[in-house]
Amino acid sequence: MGHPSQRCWKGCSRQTVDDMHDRYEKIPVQVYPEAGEAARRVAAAIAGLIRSRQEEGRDAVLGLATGSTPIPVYRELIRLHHEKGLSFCNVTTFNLDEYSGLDTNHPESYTRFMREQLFDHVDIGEGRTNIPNASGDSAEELENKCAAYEQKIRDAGGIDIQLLGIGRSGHIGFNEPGSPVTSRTRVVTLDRITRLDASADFQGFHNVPRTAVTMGVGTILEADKVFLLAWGKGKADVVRIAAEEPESEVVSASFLQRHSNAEFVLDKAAAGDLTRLRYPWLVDSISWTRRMKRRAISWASGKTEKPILKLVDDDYNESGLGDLIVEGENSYSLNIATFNDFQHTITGWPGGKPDANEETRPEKSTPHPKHAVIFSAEPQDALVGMGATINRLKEQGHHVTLVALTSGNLRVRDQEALKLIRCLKTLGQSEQVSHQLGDHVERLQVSHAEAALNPEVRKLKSAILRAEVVDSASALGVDEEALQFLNLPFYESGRFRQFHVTDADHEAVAKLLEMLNPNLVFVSGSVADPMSPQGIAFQLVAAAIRKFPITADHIWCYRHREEALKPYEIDMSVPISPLQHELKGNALQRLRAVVDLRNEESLNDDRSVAAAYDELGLAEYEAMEVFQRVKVEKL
């Protein structure tokens, strides 16, 4: 794919894209092993611009984005300011967007976000930061403010570097599906997907503003240089669409294809659906490992709509896989080997089957029973992702400890806190509700943003979710004594998109791992957004394992809702009978306090995996929970 250093950021053109990628990618794409490295590269480009302009006695004009994606870049810029003397005295900034109707001090306003994430930590002048004004008494007043914002950008000489994220709907800024390429700064109605993704931040979908002000696509395209950043597997599909499919108003990010100096900067997870990574044999000659054959042949099965065992030589040739059968191989032998590979991922014994042949089983048979430790970033994650497997492990005699790394209180709806307060008052226990908490009841009733962040309110919400998780786990056969709640400080002192991990978080996880000393570990978040609770949790667990090596040869990553595994990525699939699927559904119904848990969607995902295996020609099951292996030495 070429090393990123082979391409300059200033003056890059479409011709610099490697020919072998150009057939698919219509825009330069840089892929990095992890988000931190990518963020450092972009921050270095910004710092280079700022310093060169300082030498010239000129201003640098930056277009800035919000959300979790640009935070690693902002933190690196702050580090450069404090440790390398990078000054922002000659920098003028223009933000992409702002929600309508939010006070500038609202926890989710982008004005406050930018102060907390960047402006308050560097020496940028107060009058040099610009964020769209989304307040106004009339449509005409808002229209005038939008026009004034456009004029201010022009008066500053235009934007030198524009940072972008990408939403699941493919939007850049808040240019939702349907935004024309000529659009300018304006008021927009937010897409349902966008509002759903923000619902946890606002304590529920109904609290998310319906409209916002955003720079238009046309405004963005006028920037001299554009970096679109994306981290985590949840963005992989829309990144592929924006980079590889024709321009379309349905995905506004696709219009970046016409920009002569735009590029996508991705971590490996966000790049995972690009043709060169997902189907590399279509792009270049490759080394045909056993795993790669499994990927290619399962793809051919889907492409031809045939089970694996029915593929013939012509199917291989027509799918671009003819080189698999030119050197003595034939479709029959390849089909059998691949079918068996998939078959060997299926096991009803997720902890290993005693006295069984280990060669063809995902998990080794010894020791038995095992001590399985299941890490859950937020308390409900493991129950949603692998609830039936937890029940199976218990039934098969393994010792199971479920570790909730955080309290999860940020996902608990305000209404649940109010409900508990009302119950206490009805029972004459109002004295149990502190005076400080009582002061927030009225604000909770109107979903006041600051009330949800009050420590006393968060403590109450933690208790609510903890009780529900205890109840849900008990339905799966896990007693309360087997549950651990760490309440890690990064979560308790932060909020979504604004978590700061400290030594205290690392020490707490490492201490627990050393104490439990498991020989079977489950966790999620290996390909999540690194700023999400799930991404942070995986990093903390991985660091703890590096510090205190466990006896297991690998750890198992279960599927989080933003990390759906494709069949070729699965190393262990645990069939779920109709009865166990019903049991899991019953357990998840006991989790009612959490915002956008989407339990039914999770149960349907379990069915979809089983259907995908069925389409490959394997046995048909009601549902499956699936896992990916991570070798301990590669953490």
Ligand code: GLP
Second form
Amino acid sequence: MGHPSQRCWKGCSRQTVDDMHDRYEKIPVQVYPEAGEAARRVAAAIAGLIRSRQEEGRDAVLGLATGSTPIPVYRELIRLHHEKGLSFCNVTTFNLDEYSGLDTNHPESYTRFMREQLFDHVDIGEGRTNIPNASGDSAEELENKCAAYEQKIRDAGGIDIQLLGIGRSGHIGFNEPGSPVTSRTRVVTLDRITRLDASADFQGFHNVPRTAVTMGVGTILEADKVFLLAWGKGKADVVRIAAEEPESEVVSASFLQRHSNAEFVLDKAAAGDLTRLRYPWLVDSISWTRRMKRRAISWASGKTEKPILKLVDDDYNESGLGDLIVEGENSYSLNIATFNDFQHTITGWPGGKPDANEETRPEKSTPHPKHAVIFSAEPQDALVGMGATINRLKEQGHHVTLVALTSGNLRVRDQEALKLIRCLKTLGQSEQVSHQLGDHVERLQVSHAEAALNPEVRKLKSAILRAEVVDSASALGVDEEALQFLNLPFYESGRFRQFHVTDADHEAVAKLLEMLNPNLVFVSGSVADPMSPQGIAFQLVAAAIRKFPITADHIWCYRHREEALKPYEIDMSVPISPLQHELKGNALQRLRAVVDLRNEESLNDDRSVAAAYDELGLAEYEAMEVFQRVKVEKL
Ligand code: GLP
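Same protein, different form: I have the form predicted alone, so give me the form predicted together with this ligand.
Now the complete complex, all chains and molecules, led by this one.
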């Protein structure tokens, strides 16, 4: 089996497509419309256990997870504690894992995470919370600590409910690919994908610890009840593999299939690659919508490696799409209708083409020009996701405003802040900054995690990113006056995986929207992890539009990193010429301070989507920026 991240856009490696019929869910899976509802259900199950044990005079033993995923569950448990009198006095907890070598006060240590996200807010007894400890002088010492952790779980009577997230490498806890099903608590080496995913939290890949301690797969499987939670499209691929493919050490979460009481709890986006949602015609008879036909026929095209217009009746039958033909159509007419559907998503006029027949165009031609408001969760997002389209909108005479909802300072490299301080020093103007930063300058030099969270350091980094974004936008034809930097408070007071949205955030976005009153809106992240800045930004914009309806019946979502759209998910694709792509590349190169902004990769993503259209037999373009339409009434 290939690594999940190496799979093609069709979501299934070619060699396994044929046995698709056998690959449905091998574990109970519950899908909820959104993460909040799912989290409330899991929290209710935990609360139910705690209360019933209290009535029996017994303890409840919880296995707890970290990362952004379980946070909504913890927030709900805290609410139940404050508002419904749920006491944690009879609760003992065991956490799954911890990074090696971090002080318990390190902002990324799981010990600190658990204090901040749960323990400090409920009445759990001191000494009743357990987190594996990854520090120890010798291998033997570490081994003893791990064995003692296992013994302590046994002494507590075993885990009643175990919460799990899932990493993109398929890990549960830190059981990376290759972890045996019998593994116990031990020290492990972290997978490259896991370290890449954590690199923004740690201000760069090289700061992420290389090892960690984790409960083993065998330890986890001994829990009475297991909930594996996942939110957002970024998890969809690995969730499908864990739920539908045979158990394998490549994806340790798949071993949950052998547990008699394990369940996956997903939001719609994380469930999106499951066969029943992605290829529903393989599971049941369905009523065919136009969009569903587009999805099925493009899938058949990929599976048969034939362009759409060359598909024949047999290809439909062999792809399980025989009933499409039975419905009174033949492959010829279906091919043409689908080809045209795809063709009509392509437009060089993202703001609508003046005086054109708009029936088959993605965007209305009137009014013209439009006022386009383009929201970025972090200031660089829109430039990466739709830089060439921004340039086109400007060139086609639209009024464009770029709104950076957050400052994005957590993405800025420490070295960039130091560079600025050095420049100021050379110019004899560093005194005020050095005074405000105090010993954080030295901390920056050693990439001390606390420095990145210091408000003065954050201010400095915000200014750096702002300057770069202004510069980058100017390369795309957008002047500084057209940029708005909102610096939303949820970002300033939070950090990755742990943001907390308040009314102040909602008010700021709603006020701005009311003031700008756009008739064309772009935003990223409709299916992003709801705890990420992009997921939060989408929810804030959606809430603002519900409050101050815009004069358009839809908004456009642009692609964000790790959320590549499959062709059938695309409602508008804006072709990019080689020259325009070069222009975008030039603009992105001006964003030098951003940690792990992989310019080449983003440009290649634009090329891959154009290649996917080409494979379907549509025109061959250098690159494309693609968008999904979301109806305002559905926000
Ligand atoms: C880390 C943790 C896992 C967690 C995973 C996913 O690797 N050790 O327990 O499930 O991250 O994190 P997130 O929930 O932030 O996506």
